[in-house]
Amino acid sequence: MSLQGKTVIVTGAGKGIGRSTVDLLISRGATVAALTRSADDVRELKELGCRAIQVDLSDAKATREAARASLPADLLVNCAGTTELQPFLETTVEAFDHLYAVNTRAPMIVAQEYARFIIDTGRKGAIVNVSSVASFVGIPDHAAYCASKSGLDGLTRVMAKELAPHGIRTNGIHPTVTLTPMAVKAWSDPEKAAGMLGRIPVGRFADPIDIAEIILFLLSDEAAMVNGISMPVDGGYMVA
């Protein structure tokens, strides 16, 4: 699957899912629009060759400022993510909005600007939403988390009815704990980790390239008829 003489706009692009996506994208041929909080993965992805931009996506305006600094481009993968581990009777509201800030809203907006991008130019388009297995399945002390991922589906199922028509397909995908640094932090406890290894069938969590697949063959055109998709990739998790 090649995507030579592609721009693709990733978020969350400094690290875990988004880097592995980046790093492929560039070996198919892409061009990346790389989205990241950090000034460091601002420099290391430059280096790479992307155009990169340093943005806060818990700010909407802020966010929609960089979206539109990352046009033009052909296709978009709304990879960032945040998360933040509380009990649901200790959720806190300052936590609950941000993490829908970042994992809903900040898609929502990204996505906005892109597609209206791509409407106006007469192009086709793609767009890959990576949510979580929590959208399905209620995990402890992820309570904003699992709210802010399912609302991240809710999007996504409205963009692929709505840009379908302008020629822009929207998928979602579902990774299970997937080795990211942020993963890592969650499911540091031995025995907390067994208990969602116990449920996987192949019997390990994924690591960020197994997701970065997954995205490039949604972006393809090996994917043309593929529109409105929750895809989990979950080793099984989700029939275990």
Ligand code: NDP
Second form
Amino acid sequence: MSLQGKTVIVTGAGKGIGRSTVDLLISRGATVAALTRSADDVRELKELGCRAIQVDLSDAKATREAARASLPADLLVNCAGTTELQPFLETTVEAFDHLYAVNTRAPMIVAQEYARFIIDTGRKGAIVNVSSVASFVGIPDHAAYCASKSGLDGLTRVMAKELAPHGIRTNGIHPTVTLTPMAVKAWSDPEKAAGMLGRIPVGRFADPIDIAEIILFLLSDEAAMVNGISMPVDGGYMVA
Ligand code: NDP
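Starting from the form predicted on its own shown above, please give the structure in the form predicted together with the named molecule.
Below is the entire complex, every chain and molecule, led by the chain shown above.
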């Protein structure tokens, strides 16, 4: 599986799954255009050799400008995401709008700019949208998150149909709990962790590298006939 010489846009590149994806891409000979928010992460990504652009993806105009600034590119990973835990009855409009802006609208905007570039320059490309098992399953306290990821899945399916005739494949991946620093904190309660672990047949949570490997596969030419799928990367959680 070679991504040698390819330029890949990665959103949410600063931490967690996005950062692991950046490291793996660089180790396989790709160049990364990184979109992320924290200044420290931007600095670190530049030191790694990335073209790093600081942006708040909840701002639609800034997102479009950053997406344009990240071009030219061959491939796109929409990885940035955020969450806020609120019971359904207490879910605020502000939190709902914010999660939709970051998790659903920003991937659409970045993908629009990327796809226009690929089409205009007569290239071929691939997009991976990082969704979640939360788009398939109702998880208490995650109403806005589940809705925003299901919305992203809808985009993935339409993009797969509309963009493939132009040579761009689009797929979604759906990780289970993945041990990024944030998730380690959220799942450090042994009782809560045991309940979730009991539903994952392989008996462990995912590591960021487990997810990054699948992202790279879906980007690669080896996945040339894979388009429009929603692929769980969940150790069997969805069949449990
Ligand atoms: P992290 O919190 O570890 O990293 C998220 C990255 O996205 C950070 O670099 C963060 O930047 C960036 N980001 C968040 N909000 C914004 C914003 N408004 N503007 C720009 N950048 C932003 O998350 P994970 O690595 O855990 O998650 C990555 C993706 O995987 C997300 O889409 C998430 O929903 C999904 N996922 C994660 C799972 C898990 O258990 N970890 C499970 C299933 C899906 P900064 O820190 O600077 O804000």
